[in-house]
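In the block that follows, a single chain appears as C-alpha cells, in the form predicted on its own.
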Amino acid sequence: MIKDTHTKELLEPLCNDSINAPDSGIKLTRRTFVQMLGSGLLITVTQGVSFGQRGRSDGQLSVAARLHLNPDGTITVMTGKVEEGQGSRAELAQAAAEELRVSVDRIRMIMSDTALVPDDGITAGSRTTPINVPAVRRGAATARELLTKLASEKWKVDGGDLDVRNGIITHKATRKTVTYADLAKSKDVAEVFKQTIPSDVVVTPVSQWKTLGTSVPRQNNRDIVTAKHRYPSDVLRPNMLYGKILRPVSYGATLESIDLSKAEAMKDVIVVRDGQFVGCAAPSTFLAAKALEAVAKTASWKTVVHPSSKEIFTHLKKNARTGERSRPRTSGSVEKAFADASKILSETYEVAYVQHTPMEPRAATAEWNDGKLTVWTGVDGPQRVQGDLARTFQLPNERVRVIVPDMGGGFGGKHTGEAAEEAARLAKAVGRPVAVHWTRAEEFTWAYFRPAAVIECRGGLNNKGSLIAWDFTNINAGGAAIDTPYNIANKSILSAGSDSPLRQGAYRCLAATANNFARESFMDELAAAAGADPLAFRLAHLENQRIRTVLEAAAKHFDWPSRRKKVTSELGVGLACGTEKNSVVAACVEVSIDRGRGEIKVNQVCEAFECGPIINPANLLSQVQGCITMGLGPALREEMQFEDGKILNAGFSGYKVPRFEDVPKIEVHFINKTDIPSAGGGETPIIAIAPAIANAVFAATGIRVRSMPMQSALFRQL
C-alpha cells in the first residue's frame, strides 16, 4: 500500500496505462514502479525530499535526487535528459554502472519526467557527454563511498580495507560481505543519501574503465525494433479526444472573423476559440480534421507582405543589422595586412533555410486533474516546457508535469513545446485528455528552421602564398564555430543579425554547418590562388594539433595524394576539417558528376573524428554515420521554398532528404584521445561534409559552388 499521498499522486499518471512509463523498456504498473524504486525512496519522500528536486548537474543535488538502491540489487538512476535517438540512455547507464562497480544491466533509468528527476538542462549542444555523464558519475561515486563508509562503520574496520565489486562490499581480511540490496533495506541509507554530491568526488580514471569505453546497447532497443516502445505520439489516456488546430493561411496572417457554427453542430465535436487560437476536438483524428475543415472555410484573414525564397539572400543582406556589423572582433592590423597582400580574394557564400525533418513530428497529450496539468510530449527540454506551460496557464511549476517518453528525433528542432500548449488548451476547455499530433506539413511549415545565411569572406595572401589577412562576416545564421582555427595574424570576424522572414532556431551544430561550409570552401579557393595542395595549405596554417591529427588521419586513410592525381572532369575529390563543441573532425570525399543531368553523386566519405575518451564506440559510430548522412541533405538538395508567406514544398515529395540510394560508402576512423575530458559526438561530424563535397565538385568541374544546396546551384552553372 502506498501511504504517502504525494507519492501516490506522482504515480497515478504512470500507472493508469503502462505505455506511459518513462523507461519504455519496463512495463510500469504501480506495483512494478514501487518495486523498482523500493521502500527507501518513499521514506526519503516522507522526510521532505521531493522526487522532482531541481538543481544543476554541478554538485548541487543530493544523492537521493540522482539515484536510489532497490531491494532486488538494481539501482535506479534519475536524469532530466531526453533520449531522442542519440544514445544518452545507454551512456548515462554506463556512467552509473562504472562508478557503482556493477554491470550495466543492474541500472534502471528514469528520464525526462519533471516530477521524478532533477533538472539536468535541455538536451542540446552535445552537452550530455561533457556535463551530465560526469554528473551521474559523481553521484554514483558518492553513493559508493557512502555505502562503503556504512559498511566500514558497521564492521568497525578501515574503509581502505574494503573492496567493491558487482554490488558487493567485501572486507578483504575477513571476507565479510554486504550487498547493495542488503543496504537498500537500511534506514541509514535513506539518511546518508540526503547528502549533497560534492563536485570534487574522485571518479574512475580512463585507464581503469570497465564499463565506460565499451559498446553497451540502449536498454530498450528490442522494444524499439519490435514496435513495443510507445513514442509521444503513441500515448493513450482514458476518455481521450484528438485535437486539430486552425493555422493561419500564411506567415504573419491574423484572424479577422470566423463562423464556428457548422463545426459546433457536428456530433461529438467540441470547438474551442480563444482569441487567435481555434481548435477542434473529437473522438478521432479524422472527425477532428473534418470539423477543422468546416471551420477553415469560414475564416477571414488579414495577410502581410512576405519575402520569397528567391530573394532571401538579398533580403538578409539588405536588412543586416548595421549596429552589429560595426563591431567585429579583430586581432592584428587587418586593413594594413590587406594593403600589404600580394593577392586578395573576396567571395560570398549562401546557405538556405532547412527543416529538421525528425521521424516523429511534434506530438503531445494533455490531461488536467484537480487543477494540475500533466503533458506527455516530445521535447528536449522538459523543465523548460514545464515553465512555459506554468506561465501560460498561470500555475505554480509544481502543478505542471511534463513527461517525455523516448522520442523520434529532434536534431535541435524540438526546443519548444507548441504541441504541448495546444493540447493543454484544448484539454482544459473540453475537460478531457486531448492529443495533438502535428502532420508532416505542419512540421514543415510551423516548426522553426535552420537559419539561412549570407557569408562574406575576404582573404589576403603574401608573396610566399601564406594567409596574412582574414575578414569573415556571417549574416543571420549565428556565431557557432565562426572563429577560424587557422593561424592568421590579422583577422576580423563578425556574426551579424538580420530580419529573418521565417521563424528560425537551433539545428544540429547550430551555425557551425554554415560557417564551416564557407570557411573551408574559401580555404580551398585560397589554396588554389596560392598554387598549393588543399591539404598542404591547411597544414601550413594549422597549429591546433587535434585538428592536424584528424586531418592527417582522414587524408591517410583516404589516400589523398594518389586519389587527387586521378581526378577527371567527372570524378573529383575534396577535403575539409573543423572544430566545434570541443571536438575535431576532418573529411575526405569522392564525388561523381553527371554533366548532362547536372547531378552530384557522393561515392565515398572518409571521416576522422576525435572527441576525447570514447564512452561508447558503437553509439559514437552511429552518431557519426548519422551526421554524415544528415549532412548530405542540406549540402545537395534540401532547401525551403516559400512565396507570399506560404511554404511551397511542405512534404517529402518536394523536400528531398537523403534516400538510401544517396548514401555513399562511409568510412569512419576514431582518434581515442584519453588525456582530456570526453566531448559529445552528435553534432560536430556534420560540419565537414558540405565543404568537402563543394571542394570535390570544383576539382572535377572547375566550378566553385558557393551556395547550399549545391545540386541546383551546380545545375545553373553547367
Contents of the next structure:
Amino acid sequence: MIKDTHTKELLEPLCNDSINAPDSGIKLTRRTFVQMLGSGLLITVTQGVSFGQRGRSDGQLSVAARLHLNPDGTITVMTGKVEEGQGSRAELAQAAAEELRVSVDRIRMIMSDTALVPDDGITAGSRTTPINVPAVRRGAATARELLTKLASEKWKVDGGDLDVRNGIITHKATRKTVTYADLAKSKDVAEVFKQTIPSDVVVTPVSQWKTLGTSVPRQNNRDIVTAKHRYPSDVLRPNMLYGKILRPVSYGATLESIDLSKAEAMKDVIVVRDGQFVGCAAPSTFLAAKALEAVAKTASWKTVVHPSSKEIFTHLKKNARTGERSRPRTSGSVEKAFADASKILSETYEVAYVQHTPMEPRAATAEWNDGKLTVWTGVDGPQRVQGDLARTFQLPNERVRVIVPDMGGGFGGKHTGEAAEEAARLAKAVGRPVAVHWTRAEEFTWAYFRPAAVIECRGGLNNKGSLIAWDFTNINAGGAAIDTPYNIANKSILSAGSDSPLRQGAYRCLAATANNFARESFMDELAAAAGADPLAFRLAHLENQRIRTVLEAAAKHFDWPSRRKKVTSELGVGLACGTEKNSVVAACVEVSIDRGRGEIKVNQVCEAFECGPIINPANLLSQVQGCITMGLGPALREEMQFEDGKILNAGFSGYKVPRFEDVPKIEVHFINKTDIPSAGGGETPIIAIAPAIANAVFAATGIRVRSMPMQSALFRQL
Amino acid sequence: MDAKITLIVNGNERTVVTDPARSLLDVLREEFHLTGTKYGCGEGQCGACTVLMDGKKTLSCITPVVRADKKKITTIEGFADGDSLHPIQQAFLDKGAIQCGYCTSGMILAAAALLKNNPKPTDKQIKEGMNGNICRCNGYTKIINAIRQAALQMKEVRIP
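Switching conditions: you have the form predicted on its own, so give me the form predicted together with the partner chain.
Let's see the whole complex now, leading with the same chain.
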C-alpha cells in the first residue's frame, strides 16, 4: 500500500516553499498573511517602473516585491512571477541572497499565489531579469541597510563600522554581533522595516557579486526528479471530480441543439449546460470523456466559412492593412534612394502558424467555498487570470485566489486562463472541486498560435555594393525586432495587421523570429547580389558594437572563412545575427542536404550570445540550448495545417517538434558584458536559427527557401 | 463492464475496479494519486507517461489498464531508494538536465530502460533510444549529458 501520508499530503493545499504557509487559503487575504507573519519582518516595496513592450501599449506597470525575515534566519521572498522552466525561481532567490549577504539556501520563494504575493506583472517578454530582479535586489538591499542601521543605533556606533556577512551583522571593532534571526524576533523593528524602498538604493556592483553570476540550481529540482512537486495538472482536492468541456465542431461554429439525456442518465455523471457552454463532470477523466462523447454525438452546429492553411498567405495579404492609410516608420528619402540604386531586389517571405505545445497542456482545479473561488492552474499571469475570473463570476478580486504551481512549460503560450474558467464554471455548478485537464488535441486547437506572416522586402544597392534603400513590411506577425540593426540611410518599415483566421498570441520572442528570418535571409540575398561574403557584407553595414561582437565571435569559433570554402552541393554553411529585448545573438550553422529526399539536416549550430552581466550561467546555457533546438522546429517542420475550421494535425504524430535525433552539435559562446544592466536570455537566442539555416541551404543548393517551415518548401523547389 | 484489476505498483499490490479500457495512466494518477507519471499527448508520441511494466518501457497513456493486470509497474515515485536518489535521478540533478521538468519522470524511466538494455550507449544510441521522449523546453543536450553520466557511474542498472 502507498502510505496514507502520501495521499494526505496530496490533498493538502499546495504552497510553494514552506514558510508556515497558511493552509486552507480561501480565507486568506494579503492582510491576514501580513499579520500572520507579524512576528518577523515584512518589507513592502511598491513602485511604478516605466517600461513599454514594443508593439503594445502596456505603459506604466507597477512592480512590487516582498521579503520576509523569518525567526529561523531564513528569508522569504514573495513574487508574482511564475516558474515554468525558464529559471525565475533561482534567479530571484539569487537576487535577494546577493543583497542580503546570505547564501542562497537561506532564501525561500513564494511564487505566483495571488493571496500571498504582489503583482509583478505577467511572466513574459524576458522581463523578469531586467524588471523583477532589480526590484527584488532593491528591496533586499534596503532591508540590509535598515537592519544595519538598527544595529548601529542599538550599539551607538557608526553604521560604517559594521560588516554584514551570512546574515550576521558585526561591529568590526568590538566583534559584537546580531543576526537577522535575532532582529526578526524584535518587535521594535517591524514598523521601521515597513518603509517604502527608495528607487535609488545602491545595489551590489557586478564586480562584487558572489551569488548573482553563479550557477545556482532551481531550489526544487529534487522534487522534480522524485515527482514530489505537483504541477497544475497534478492538483488533487478532496471530493474532486474531473471535467470535460464540449468544443465546437469547428472554429466559429455555434451550438444549435443538443440532447443531454443520455449523458445525464450515466451513473456518477453530472452534465452542465449554460448557453454555449456544455461540460460533463465525473469521478474519472475516463468517465467524463465518455459522457462528453455521448453528448457531442447529439450536438448540431451552425458552422462558418474559414480559410485553410493552403491559402493562408494569400488570405493574409489580401486582408493586410497596408496602403495609403498605413503609417510606416521612415527615415531618409526611400523612393529617391531606390531610384538611385544600381541594383534592386524584391522578395516575399512567409512564416506558417506554429504552436508552443508546452509538455503540460492547460490544466486547472477549481474549488468554491462560501462564495469564494480558489483555482490552481498553469498560467503566466496569475493576477490577470484572477481579474478575468472575478469579472466572469462577478466577484471582487479578493474573493478569487489563483495559485500557479511551477508549471510544465509555456513559451508565451499560457497567457490565458481558459481551463481556470472552465473548471470554475463546472465546480460552481456541481458544488464540488473540479479539475479540467486539456488534452493535447484541445491544446493544439483551442489555445493560440504564433502568428503566420507574409513579409515583403525590398532593398537597393549602390554601385559600390552598399545598401542604400530598405523597405520592409510584415503582414500579420507583429513588430518585434522589425527595425533593421544595419546602417541604411533610407528606410521604410511597417508592421501591418491583417485578418488572422487563427487565434494568435505571444510565443518565445514573438515576431522577432519571423522578422529576423526575412531580414537575415534577405541580407544574404543582397550580399550575393553585391558579390560579397555574407559576413563581410553584414559587418560593412553594422555599427552596433554588441552585434558586431557576437557576430565576430560566432564566425571565429565556427571558423567561418575556411568552412565557407568547404561548401558543396550537399553541405552548406550559413550565418545570421540579430537583436531583441536588449540582447544580441549570432549563429553559424552547417546543414547537410539530402537532394533525393529533399531533406535538410542541421549538423552544427555555433551561437554567440550576449545579454549583459550573466546572472546564472548554467540556466542561461539551458535557455540558449533550448532556444536553438526549439528554433529548429518551426524552421524545418512545424506548421499548423487547417481546413474548414479544423486543425488537421492536432497531435505530435502530425505536428513534428524537435526530438533527440534532431539535436545538432551545439556550441554556445557567451559574452559576459558587465557594464550594462542584465537582460533576459530565454528568447532572443531563438531568432538567428531559422535564417542561418536558410542561408546555409542556399549556400549548398543555390535555392532560396523563403518559407518557414523550410523542409516542405525546399522539397517543392528541388 | 468494470473489471477488478490488480497491479503491483512500486512493490505494493493495488487493486482497482474499473473499466478495463481505461488507460493505465489515468488509473495511476486518479485512483492511486501517483501524479509523477504525466499526460503529454494521449497517443504514445511524447513519452511523458513512460512507466516500466515488468521492467519494460511502457507508454501508460495508450495502455489499457487490463493489459497491466498482475504486472509489476514501476513509476517515478518508486524510483528512489528512500531518501537516496537513483543514480539516474542524481545525474539529472548533477547535469542540470531539468527545465520545466514535466517530461523528467518519463525521461528518467525511459533512460532506465535504455541503460538496462545497453549499459554503455554511444551518444547516437542515446538519441535513438530516447527519441520517443519529447522535451519541449528542448533541454535534450543536458539530458544526453545526464544519461551519459549515469551510464558511466552505474555498473548495472537497478530497476526498482
